[in-house]
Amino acid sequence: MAEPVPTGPCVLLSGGIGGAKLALGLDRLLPRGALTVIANTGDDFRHLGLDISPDLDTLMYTLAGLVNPHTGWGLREESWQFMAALGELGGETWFQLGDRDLATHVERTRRLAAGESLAAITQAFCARLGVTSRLLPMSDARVATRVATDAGLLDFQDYFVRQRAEPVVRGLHYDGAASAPVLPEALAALADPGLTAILIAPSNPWLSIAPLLAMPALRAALAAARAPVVAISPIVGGAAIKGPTAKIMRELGLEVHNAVLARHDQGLIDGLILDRVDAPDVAAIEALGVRAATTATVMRTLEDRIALAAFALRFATTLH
């Protein structure tokens, strides 16, 4: 019979698409509330007038039950049309924005200039879209994921949509981290004593979770914390799951291997959940003072998605 799942308050660092699969499956596992999720806005970009928040979104929208599932970001039974007419005036389509996907970036923008804060709006939405769990931004200041690549220095959208993460990758800037206050509903979710873990989603270390880190007063929260704090590698076989991150290891002059990431975050995390087919690389992990697991990281299904958060919250009371 398997361990009763821990049920108390949880945090999840979180980028996008792999981030929210593992925040659908704690927030179908978890009672009401009990989940926090603290979301990179390295991403956010002004475009076509408009202040979007790609991670926040995607987040947003799984939690809310939205998302399209074909392609894990954006909104299910979405249409085209103000895409294709804006390209037949010559405009930029590059970045792809949906019919009913615009008016979350009209009604943001509209709010922004009107002087709200970026948490505060978001915090709206999701009382609007039904999302129960608390989705935080990072930070209601500006920080800015910048790519130095072989084409140049380029913005994170750029880099990844504009020419799909093709540039070789020199280096990783994140412009603002460093004095871009942290939310104080998020650093009082990471302090809280009855915290039973915190957790840091399977979403690319250097575009996704690194801009989080790069903040010093979040890291500071992290190594302070008393609870656990268990990372979910995004590297199976040697290959990322999804996107660039194993590609962008090897521009950096990194091995694809779970202990990379195990040193990388050294010193932060307490355990590292890697998939089963990575059982080999637990011994190099943990000469590193770090704990390691194997499960099925692969979240293909909703039922994937809860059992990987049950597992990831069971290993984090093996920690402490």
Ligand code: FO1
Given for the second form:
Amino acid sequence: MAEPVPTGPCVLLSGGIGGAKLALGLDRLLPRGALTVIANTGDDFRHLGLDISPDLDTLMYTLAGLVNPHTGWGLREESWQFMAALGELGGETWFQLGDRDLATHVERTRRLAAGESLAAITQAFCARLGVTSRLLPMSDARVATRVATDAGLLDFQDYFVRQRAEPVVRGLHYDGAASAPVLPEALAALADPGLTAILIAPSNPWLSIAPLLAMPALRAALAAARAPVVAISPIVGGAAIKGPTAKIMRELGLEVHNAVLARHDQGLIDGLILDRVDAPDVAAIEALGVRAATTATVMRTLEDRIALAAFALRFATTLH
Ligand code: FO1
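Having seen the form predicted on its own, the form predicted in complex with the ligand:
What follows is the entire complex, opening with the chain shown before.
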């Protein structure tokens, strides 16, 4: 495609690792400050007395160029003395907190206890780490994803990290989402009349994106937005790029197919971007009234991230 990339303001709804890759592509492609990322906080939890916001931190570290490239979460060049010492004392070590990462959680916990909002703390951390895109939690209020499984009702990180997403999923709950106020800055960003696009990252639709969409005001803001809403599918060739998306879909009795995602978001999204290998899915998606386009969606390099970001913005402008 030869058309120039639209460089106006853009909003990305995102979870952690997969979403952060696209966020980085958009951040590097767009002028400073044009990108607003609204992050899932349904994974947030209190652990070892600390307030931990994994998706916000993954996005923040990624945009700051500090993320661990091997795990996609946590900091690069991390050391693990704290975890080792905690293990020696018989403490809980199933959730890995690196020594440098620990500082983020300790300082966030202190500031929250002193009455600062999660949004203000995130903004302050991002400024210190040189992040120029705007990173917003979806809400300052608590929303907690819980997973109903064959092993009982589990807190998100218990299911995802401690039990490695192995229990069979029967249902999902986003506690607090119905009443948590969406961050006003997020609503303002979505209502910006000059917005080029609202993108939904290729994060896990059930674990990472659904908590955002479970907030009625956020759904209403997407419906009311003048900007086109475009999702990027995390399903490639009938499997998830990464993580348990396909496993969860099967356990919920859903076919692992892009048309299922399009039907799930029907009425909310204007377009869905698929990987080239899924070109045969385009007709079924467009029959649902959702425009579909194909490109390379698997992001291995920084160039892949920027190319997908550019494709998504160009595609969005064709949907007006
Ligand atoms: N994910 C893991 O699979 N194992 C961990 O021990 C782990 C620790 C961790 C610490 C800080 C942080 O910000 C994220 C961390 N993650 C870990 C990732 C994270 O919990 C999940 O990938 C997300 O919640 C899902 O988006």
